[in-house]
Amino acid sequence: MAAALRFCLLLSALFVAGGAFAAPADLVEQGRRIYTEGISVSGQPLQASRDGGAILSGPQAACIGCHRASGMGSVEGSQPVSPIGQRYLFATVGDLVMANMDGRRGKTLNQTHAPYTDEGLAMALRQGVGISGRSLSTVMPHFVLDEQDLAAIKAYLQQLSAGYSPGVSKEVIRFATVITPDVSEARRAVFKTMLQSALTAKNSSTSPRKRYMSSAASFATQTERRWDVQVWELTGEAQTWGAQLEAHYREWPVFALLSGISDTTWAPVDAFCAAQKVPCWFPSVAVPTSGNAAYGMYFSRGVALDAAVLASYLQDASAETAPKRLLQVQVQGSGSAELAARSFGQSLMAKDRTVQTITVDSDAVKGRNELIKALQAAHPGDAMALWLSAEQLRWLDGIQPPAGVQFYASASLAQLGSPQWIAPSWKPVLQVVYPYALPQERQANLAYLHSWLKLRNIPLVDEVLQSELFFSLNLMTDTLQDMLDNLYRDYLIERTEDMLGRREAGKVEQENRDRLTLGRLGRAAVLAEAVNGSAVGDAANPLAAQQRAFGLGESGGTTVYPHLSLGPTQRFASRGAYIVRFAAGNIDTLAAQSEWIVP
């Protein structure tokens, strides 16, 4: 009895329903270990069981597995797992709190019970009985918890998602975007122009007392916010970027880094995001991260993916086309090229193959001369990977490619999203690892982007970059609308993991419907012009009206990538690439040499 009284007094001291809460840091930490690791206060593995007799222990019993890091819940099969953060367990009756665990079911009010008391929480965790007296879902484990464990998990839940993440207020959500010093002026300028145009359009529809009603739920909870976005343009060497980012962040705490652009390394930015727990949201980078990208969300692994795809392609080649020797050329001091070469070598090593690496100087004159020597060392039947940037590929101009050698380049490294400058003598022989939708397939996918650019008089400078930025901004808009007022960084990542694949499928379906409707309207307009005697040149072929504005055919995606999807702990939305080459008879068109390869 005395022990039970002490437990109740402890919880009473910690708990004030719906009000301010503060618990000792060590108690919260003990609760965190129970929640995220399945380790009880005693240090032993947490024990639990489910209806039906399933026994859970340690990490299997950790709350995070179902309720996620944010505490905002998930879906287990067809069963929604409810939020258990502070606002959902302990909010006072009448508080309007809403969440969207399952995008297929819509947004629902979740505060349908009285605030949990200490006794109610103990009953729910130990016996699976909610505060209303009804049994909870059968997926909810029954935990073996002593009084210390209960006090610790209570303390942790009382602070879990209890307030907005940094960078968020009732009216404004703050972002930053990062540009590293290696980015060319042309790419930098179009990136900033697009960002500013999109931001102006977004904020023009969102203002205090007159919010854009994206859904009934967002209107009811008044969750639309104005965006403030700063551009953090880094300077100097990469080893100084971390300190620059920390200084920016001290002055301007942000909810997330929104897009971004780099042509060399992004690892210092990714490390900053991991340290500050700031989501890094789909930047345009060739080398995303050197770690596990805990808070990074990326389009792909960049040049590391290209290298792995090439290794897989060469390893799986038939006996007739398999290369005798494997060689690769990297440029000294190029982090991107060195990463590609390292990834290529490691991938081949795993397949019991070796590759000879040749390093050339970064100086254009010296590097070109050394590249000539490297090419002379190749023999018929060899395969050589040229890990060269767009500018370094120009070194090939005037050099005759050795006969009988297979040559490969990386589209991510050389920014070859569309056929760009390559020496004419190399176009018939150079093959490219290509992580994008084939150019002829992208017309429908990117019709909305091209129309958006035309309406704003923004030039098409780099289709891959501009497609990535356009997607990043639109996805953030959609995800924030889905999150409603639950603006927690972990939840941003969780919602993206859960919804990206479904969102892409829905967007494709909607855009195809729109394109069909607009195409019909376009054809009708052309026919009307013909009837009125003011026919345009394609009046005899009204299908051309659709192509003029929105492209022909159905889209298979909304980006430059053919496949985008995520899942829990996945950080790279596209995980494959084609091998392409310039088509015979039309050296400005790329043709696939392989199926989509996922290494």
Ligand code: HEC
Contents of the next structure:
Amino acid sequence: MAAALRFCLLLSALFVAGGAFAAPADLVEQGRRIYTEGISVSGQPLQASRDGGAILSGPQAACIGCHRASGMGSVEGSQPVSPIGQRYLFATVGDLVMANMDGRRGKTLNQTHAPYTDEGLAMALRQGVGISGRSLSTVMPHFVLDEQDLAAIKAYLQQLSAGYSPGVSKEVIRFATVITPDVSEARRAVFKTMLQSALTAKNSSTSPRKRYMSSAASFATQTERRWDVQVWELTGEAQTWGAQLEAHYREWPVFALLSGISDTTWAPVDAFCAAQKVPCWFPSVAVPTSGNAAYGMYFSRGVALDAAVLASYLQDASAETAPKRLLQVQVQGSGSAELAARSFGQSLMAKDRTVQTITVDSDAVKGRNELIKALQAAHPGDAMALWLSAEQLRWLDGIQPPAGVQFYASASLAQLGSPQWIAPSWKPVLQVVYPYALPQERQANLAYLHSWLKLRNIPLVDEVLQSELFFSLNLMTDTLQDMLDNLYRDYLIERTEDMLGRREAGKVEQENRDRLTLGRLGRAAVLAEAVNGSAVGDAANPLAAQQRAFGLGESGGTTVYPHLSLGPTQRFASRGAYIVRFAAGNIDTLAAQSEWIVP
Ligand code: HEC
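Compare with the form predicted alone: the form predicted together with this ligand:
Now the full complex is given, and it begins with the chain already shown.
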């Protein structure tokens, strides 16, 4: 066995390094350029025609536009775009794989066909005739390809999604969840408890003959797998996290990072995901990335979104409420506050306004003194953004807010999605950029979460965090089920881009129906009643009563966000926020000061 393995390794080394075998690597690269960039082997733009007329050239003609990075295809209008990875084009009938083509109408599986030959591929690409002689849909262009191009594209397709991504075997999918060192003990604990509880349930249901969570299709194709999840708890300074992640990853290659939690910055984790092409799957974070997420899928842009929303709000303010001067306070060395301040400044600059930035020390005593001075610098008619964390917001205790100044905080940065405490003198004046559905609005969305927690005796510690984790786990379960045995990371991302919005709509509809037919109002109603002070029962019109109680008219999601959706290449599922105030005396009741603002 060991000898055979060495022999294989030797052969593959020869294959890569040996002169006579070197062509394939080049060919694959040439094929990649055709597939993803629309550049022929000659270096000229790829040419194609469609519908007998329209000429496509270069990137417009690139295969990736329709067949996607994974080669798993998509749906164009109502036309399924076939999967064309190795396991689809070249597999013999016995090894055929199945793909769910169109998530909108139940299970539509891909067409099967004989394995593609060189001639067959040439016919399909040049003349639009499939391997079995069938004319392909006119959506598939006819390409101008010479022999070299054909050899290159074939070499590329032969290795495209040819095996599972790292972290996947026939029985198991490996994940890791990352916790950065700044996360408070309470949040860390409830996060781990929920994760553990969900995994236990998941894995006991995927053990043989207990396929509680599996769909008919995944059952038929035997694609249910156990999840092995490691918790990677990072330590030390943020600049060392990348190396820690790499070390973990070498020991334990994972398919994806499943959820995760950070109170400061997630940017080093996002960078790791981009470098390793590992999906960063909906973690609970305030600063997901400092650039453009490549392999990260996030709830929102976090503090950068909050800053942009605030800039928009202030800019659009009517003449009477428009602030005279804009000021912002950031804390020295806080990456999150600096990012917020930078984003705020940039958003304002785009609107021809400037902001004066005051930086205070990060030490609690010194910082608080400097904050007092900063507050004195604000005059009536000014607006001041306080980019403070939950901890730093406590510095305001005992300080009297100066009169006539508008003050704003970021809910992402200060964890005000489910606020714990606000200094009493600030409650009436502090306004908050709030990228969530209002608490009184979202109870219906969270009914399932609340009963899930109750059933397991897990406390509600942080509604935003717990809702995000719950969603992240459930969405992974559902998406993997849809993917059947096609466990490629790019496909995970593509599938989510295409399906997230539809899945939300479908779930909301189903949950509303369930509630109605089951006739149980559950915890959601109790909470809704507590918040709204409304009576729930209405025998004559149960649906209307429930809609009133849950505020279903306005909300329509499954999380603390009003609505989640994505599109191709989008990475942030929620893209707006409210400006809110605390209703006097009750920290859980928020009064919206604005519509939902999408900057
Ligand atoms: C504008 C969209 C579009 C582009 C660009 C495109 N395709 Fe297609 N392709 C399709 C559609 C749609 C089908 C399915 C046609 C059908 O089943 O009738 C298809 C089918 C195919 C098939 C036949 C698969 C089968 O199941 O028999 C192959 C092979 C193929 N494409 C390869 C490519 C390659 C390689 C490129 C790039 C050089 C490419 N396609 C670019 C839309 C596209």
